[in-house]
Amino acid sequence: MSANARVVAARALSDIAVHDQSLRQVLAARLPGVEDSRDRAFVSAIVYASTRGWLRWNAALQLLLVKPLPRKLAFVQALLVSALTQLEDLNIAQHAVVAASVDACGAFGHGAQRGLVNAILRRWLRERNELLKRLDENVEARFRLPEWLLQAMRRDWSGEVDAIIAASNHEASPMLRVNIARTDRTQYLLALDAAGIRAQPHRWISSAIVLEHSLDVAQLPGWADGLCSMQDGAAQLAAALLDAPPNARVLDACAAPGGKTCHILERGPVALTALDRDPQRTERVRENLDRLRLTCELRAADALQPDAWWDGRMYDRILLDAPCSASGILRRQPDVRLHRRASDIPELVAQQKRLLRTLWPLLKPGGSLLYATCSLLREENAQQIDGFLQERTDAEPIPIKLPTGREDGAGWQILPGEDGIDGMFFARLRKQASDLVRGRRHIEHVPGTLN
């Protein structure tokens, strides 16, 4: 691959790891400038793998340097981390990585650092075995996760922590959601096969298709016509668990980027209001709706301020896909491990609590709210919902039973990688009507999970 591809990859990695920008946004901005499709795929592979391995290979770089590189050489730092990733995680030939990295350094205007890049990489190759031993003495470098998150995983999931770490550091297979309003999974699988795209149906999520390899979405049959969307299987469960009946009034309170919004609409006619407080993220929802030929009331508004957007009519269903740590989706969004801090969690927990308290009065008696996060942390999940149930005398849990995961408190927790899907938590809460008896539990089938 060209030196230019490695320049683009290093610039993107610098934006993500050093300047705290979103991986998806960075790639969306930088990949269009790479003309060759093979180079675009190569850049994407390097950036994802290097972000996933940053805590390990940046620690290795510090072992190789006499002193840390100054911030003005962030590109060189990222170039070296991406080179170590190529050598160790992507298994690219040593001579190709060293030569191309040196060339990329010069191509980006850091010619004075070419010798440093060459020396650092060659020293790694000479001393690799000893350096790997030293690297594993560093907990964050060994597990490629921040120490605070490792501690939280061990606290909440001591028996499953090894599997969680392994899944979080493993590249996730791409997944599609078939638009059942326009086609069905069997027909779409035939279309994929005709296009030479290898895929298979998910074992029990009937809208989900697992692709063998990542690809440009433009290559997917009917993408522009809205026949499918990219969405992990765990996220696809939300619409089924919400179980909105025909013509129900539905609120999607934190809708962007719109995957769950669109899936709810694909499943049948409902009067849906979708909110997001960020106008730019709301525009992403609009783009998804337009591509899928779906409509709803879409507003750039803060769910915590219903006086600004609510018409006073209660909802039959509310989806609260709450802001969270995203600790369950590290395999799909590896930059979360670099950007999320332990200090973020108390505010996220407080925000989740405010959203639950604010939205509950908007729900009709007999209606239900689906609380969802892509988190593994119990303080955001089971503890959050159990606390809400203790303070609300008119709320009762509707038990969930899925083929994957486990009951946790009043909800259901899926851990990352189980049945090939992301880590997510769901809890279904019904608002008691006046004639319901407090404490009565309604055990019922969850419609739509398998169909």
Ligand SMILES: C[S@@+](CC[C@H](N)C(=O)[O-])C[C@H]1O[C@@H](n2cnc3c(N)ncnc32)[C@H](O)[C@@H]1O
The other form holds:
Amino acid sequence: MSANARVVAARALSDIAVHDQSLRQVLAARLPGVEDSRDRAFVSAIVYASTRGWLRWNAALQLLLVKPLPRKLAFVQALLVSALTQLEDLNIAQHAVVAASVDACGAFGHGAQRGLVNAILRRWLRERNELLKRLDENVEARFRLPEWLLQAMRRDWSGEVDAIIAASNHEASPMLRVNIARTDRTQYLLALDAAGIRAQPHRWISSAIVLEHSLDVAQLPGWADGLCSMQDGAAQLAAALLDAPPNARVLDACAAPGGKTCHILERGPVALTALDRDPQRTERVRENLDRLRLTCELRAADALQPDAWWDGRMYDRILLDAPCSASGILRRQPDVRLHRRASDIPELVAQQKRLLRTLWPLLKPGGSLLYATCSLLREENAQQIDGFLQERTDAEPIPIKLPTGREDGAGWQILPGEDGIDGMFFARLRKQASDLVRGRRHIEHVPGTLN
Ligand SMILES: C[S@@+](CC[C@H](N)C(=O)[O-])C[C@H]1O[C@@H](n2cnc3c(N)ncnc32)[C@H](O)[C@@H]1O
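Show the form predicted in complex with the ligand, please, because up to now only the form predicted on its own has appeared in this conversation.
Okay, now the whole complex, with that chain kicking things off.
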């Protein structure tokens, strides 16, 4: 890999880990500046692995430094953390990592720190065994997760916590959603095979394909023509669970970047309104709709202010894919572990509650709302829905049963990595017709297959 590519990787990592920027946005901004496609793949692999390993290898770096590096040397800090990640997690040869990291330091105008970088990495290699033992005494360094999140995982999922931690620290295989409006999965698998791209159908999610390796999406057959999208299998469950009949009026209240919006439209004709309060992210929904050749009413608007966007006609189906901790998708968004704080959770829970309360009156009697999060925290999921059911006598849960996961309260929880998919929670709530509201009734309706 060129010294320039290593510089790009370290700058990206310092943007993410020191300056709190989003990994996806940083890579989207920085990767186009790297000319060679192999260098781009390498930068991306280093940035993902170093973000995943930041809490461990930055702690190792602190053991090697006499005093922490000042913020103006964030690039050097990131370069060293990425070098430790390459040595320990990516198994790259020692001489290559040390020499190239020293060169990258010089190439980015930090020539004065070349000696420091060289000395730190050589000391790590000499004292590695002893330092690894010391690292394991620090719980965040050992499990590569912030302490508050580890505590919350243990509180909510004590029996499953080891598997959750392992999955959250593991790179997830890329997954595709086949656009069934334009092709079918068998045909698309043949097209992948003809293009030399190794892939498997997901065991039970009928639209999902698991790729063996990451690749540039432009290499995927028919990408520009909208034959497929990148989307984890768990997210692909939402459209089937929403179960919108043909021509139903559907609201997707928190739609950006539009993965689930597009999937709902691919499955059949519906009158769909997609909202997101973030105008930039709403633009990404537009791009996805255009590439997939789909249409719907798209608005940059706050779902909590229906007076500003609602035409007064009730919906048959509402998808509330609520803003959440994203604690179920650390495999694909490793920066969540660095950016999410314990103090964010009460505000997210309050926002979810407000969204449920505001959107419920917009649902037709007999219609249903699908609540979804990519969280594994019960306060955002089962407890949130159970609280809502306590306050609404006209809401009743429609049980969900899927081949993966477990019932939790009135919903269904999938934990990260189960059957190769992300952690997600779903709950389906049906609104009783007003003449049927006589206390809570339990409707037995289990979706048959997820096609
Ligand atoms: C989990 S993401 C949605 C992902 C999307 N459904 C998909 O499948 O691609 C949550 C989204 O909710 C949006 N959001 C948060 N609060 C909102 C509100 N009050 N009104 C509308 N959108 C909101 C955020 O901007 C964010 O894009």
